[in-house]
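First, one chain by itself in structure tokens, the form predicted on its own.
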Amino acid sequence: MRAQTFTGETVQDAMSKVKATLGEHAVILHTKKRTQSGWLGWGKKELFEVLAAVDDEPTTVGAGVSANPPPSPGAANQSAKTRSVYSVPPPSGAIEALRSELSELTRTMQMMWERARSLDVNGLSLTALRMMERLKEHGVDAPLARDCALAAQEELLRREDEASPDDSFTTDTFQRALVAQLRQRIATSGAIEPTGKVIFLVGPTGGGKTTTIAKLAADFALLQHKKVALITADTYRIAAVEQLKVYAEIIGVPLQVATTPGEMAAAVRRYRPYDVVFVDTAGRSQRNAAQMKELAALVQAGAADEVHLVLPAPTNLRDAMDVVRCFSGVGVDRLLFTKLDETTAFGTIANVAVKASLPLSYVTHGQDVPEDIAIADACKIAELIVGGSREWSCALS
């Protein structure tokens, strides 16, 4: 068998050179990340150093044919005499056993280092790929999930001085380090301050708007004694009215109906001196362009403080998206999800998050009122998307 070590900038470029030197065949035995340092320690840059071996020994053709041609009477004695000095005879089956070994793992890192080409994911360590597999099964984009495996696998080398990415961290610090990264990304805008404010809640039909207040009104009103006051513009749905007149007498708020701008701009005149006035809205279809407009309109007569589009958390990224870039014309500036319970593709959040550049509020879990409602937290979201958990404080702060 003969091992040689090859440098390359690039995984794939020490790899091409393995192929072009040592064949097909050739086992990759290790492979590391190092800094060669410049002159005067100038010019430092990052080399990836392969280590390959390629097993020489002639393989047979049918039984008992060599492959190759056999070699003159005189080589023959020689290639005896080479074979006694310096050769010992292996014991039985142990050659068959490691052949079978070296094929397995040759096999296995063909297949993860054409994976990991096809992904675009030079200089991850396999402990950081097994990672950003796990984000993207629950639902992280892909190249978030890249971007959080490798910024995570840096901030552990660094921690740890290490000299290349090995699979040296245990899954429990990884997860740590991964948590701790797709926090970062993760913007909240913390609960709602009641004094004075108008908050309006918008999105699509079925988001769960109308629930969503009630549990905020009962937690301003009975939890934290602060006088609230509950505005509709919900008039499509009769069913969304009566629910909330029945929540309003039970929380013992008052609620009034507004269907046009001046109408909203009169009950947000007259509950001004309220701590805090929640607005419902009726569910509108981001592809109605009158229906954008009319909401709008609404939303700029009743002078809001804050609009928290209500999403829930099972769409999918690309309706999710679609939601966010129509609903930005009311002038959209926080994301509440909502029926967390409902899915268990927890990535989707951290998704719109991201890419739409806006704050998470409010995250809901449930029906119960005003229980399934909590304050967004990244580090939770985070410790949800990673691993899954579905432990959720349901009281508000």
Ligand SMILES: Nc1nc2c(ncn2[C@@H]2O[C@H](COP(=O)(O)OP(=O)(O)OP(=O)(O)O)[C@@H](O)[C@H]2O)c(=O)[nH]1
Given for the second form:
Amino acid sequence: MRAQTFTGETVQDAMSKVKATLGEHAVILHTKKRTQSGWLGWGKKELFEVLAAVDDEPTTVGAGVSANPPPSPGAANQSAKTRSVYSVPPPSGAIEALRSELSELTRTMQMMWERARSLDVNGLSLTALRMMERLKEHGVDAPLARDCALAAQEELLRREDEASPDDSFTTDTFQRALVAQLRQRIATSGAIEPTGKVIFLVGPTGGGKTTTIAKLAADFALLQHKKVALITADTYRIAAVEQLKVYAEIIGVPLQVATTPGEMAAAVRRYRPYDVVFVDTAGRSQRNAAQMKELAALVQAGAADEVHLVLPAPTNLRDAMDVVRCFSGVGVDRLLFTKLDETTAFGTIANVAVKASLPLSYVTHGQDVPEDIAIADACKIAELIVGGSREWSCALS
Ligand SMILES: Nc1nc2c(ncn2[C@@H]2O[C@H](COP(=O)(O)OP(=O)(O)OP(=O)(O)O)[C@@H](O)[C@H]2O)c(=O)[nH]1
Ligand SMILES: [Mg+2]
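Coords for the form predicted in complex with the ligand, given the form predicted on its own:
Starting with the chain above, the whole complex follows.
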């Protein structure tokens, strides 16, 4: 093989030099345009370079035999019967056959690419994978995120059979399917029914129990015109009673302090004729077994109809589940998430609701009493998690 570079002012010029030097059978390996600079910028011109090569000992083929046959020991002796590969004109139709083979190959590769685009090894499309990642970024636990993305994808594929196929994997459509999937997994209990119920709020310290009771009491008493009474079992924190007393006075509802099971039972008896009684409790560490036992005794003595576990939304899943586990002995049957305004990772809400198999009652989203509270709405929460919305919606009444 002999290779050489030829330069000309035009490609044709360079080509004719190739032909003249290497002959008809030269193979063009590379062409390049370059600018030749002149003296002080004068006489600058464009030149074309062609790299060409020719095989000095061309491969030989027998008549009617395809190119590049395996070398045979007697090949050297066949010179009389064989001709240079370059001098053999391509058999008629060979180029056409090659072309159709190439286009077949391109089609196959396109199909494989489409397939790779729509399915990953775990059965998730790229859109589904992206959505799953988004859920995880919003704090949704990986297995739940994957479950939802997969179910949303299946839902869309089913729909695709009936509807136009081209809209099924757009981000918007997928987002809506994902919201639907999340919504299905998040249970809600709806608003408290003011039918003579005793409602306990329990939870770790500083979660927002007292503030939430003030919000609920204000709504039921002032907006729904229900008979509301408050009981507090929190005498641990300095000014805890004062805090609720101020709210009780503003709202115009009675407040009773009850720190022992006996006092609790008596207070609840006293407020029996009321439409709804809210019981505030002291913040408790879930790690303190004695405190948990004490709290359980109060809940029992108060014959609680509902026990809402108050959890700040900006809590990590591990800690939140630890709280749920430890408070389960108290008889928790609702989850109430506070401080949604302090997080962007709403996934914890779904994780805890799904893992704990408990319905969500309310969510709070600010310090203002009474407005910053809403009935938990699975659809809204799913929208918050999937992203975009920051609409709490679902006012209390
Ligand atoms: N940003 C924000 N702050 C809140 C929310 N709910 C309550 N807070 C604030 O959280 C802090 C604690 O609220 P509390 O209602 O006293 O909490 P608690 O659970 O009663 O606390 P302990 O009785 O000490 O266990 C206060 O500063 C509240 O204003 C909310 O939804 N968003
Ligand atoms: Mg409190």
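Please read these numbers as outputs of a predicted model, since none were measured by experiment. Positions refer to the first chain, counted from 1. Between two forms, the rigid core is the largest collection of C-alphas that superpose within 1.5 Å.
Item to check | CA of residue 17, rigid core aligned, shift of 2 Å or more between the two forms | outcome: Residue 17: C-alpha displaced by 2 Å or more between the two forms.
Checklist entry - Is it true that residue 358 shifts between the two forms by 2 Å or more at the Cα, once the core is aligned? => result No, the C-alpha moves less than 2 Å.
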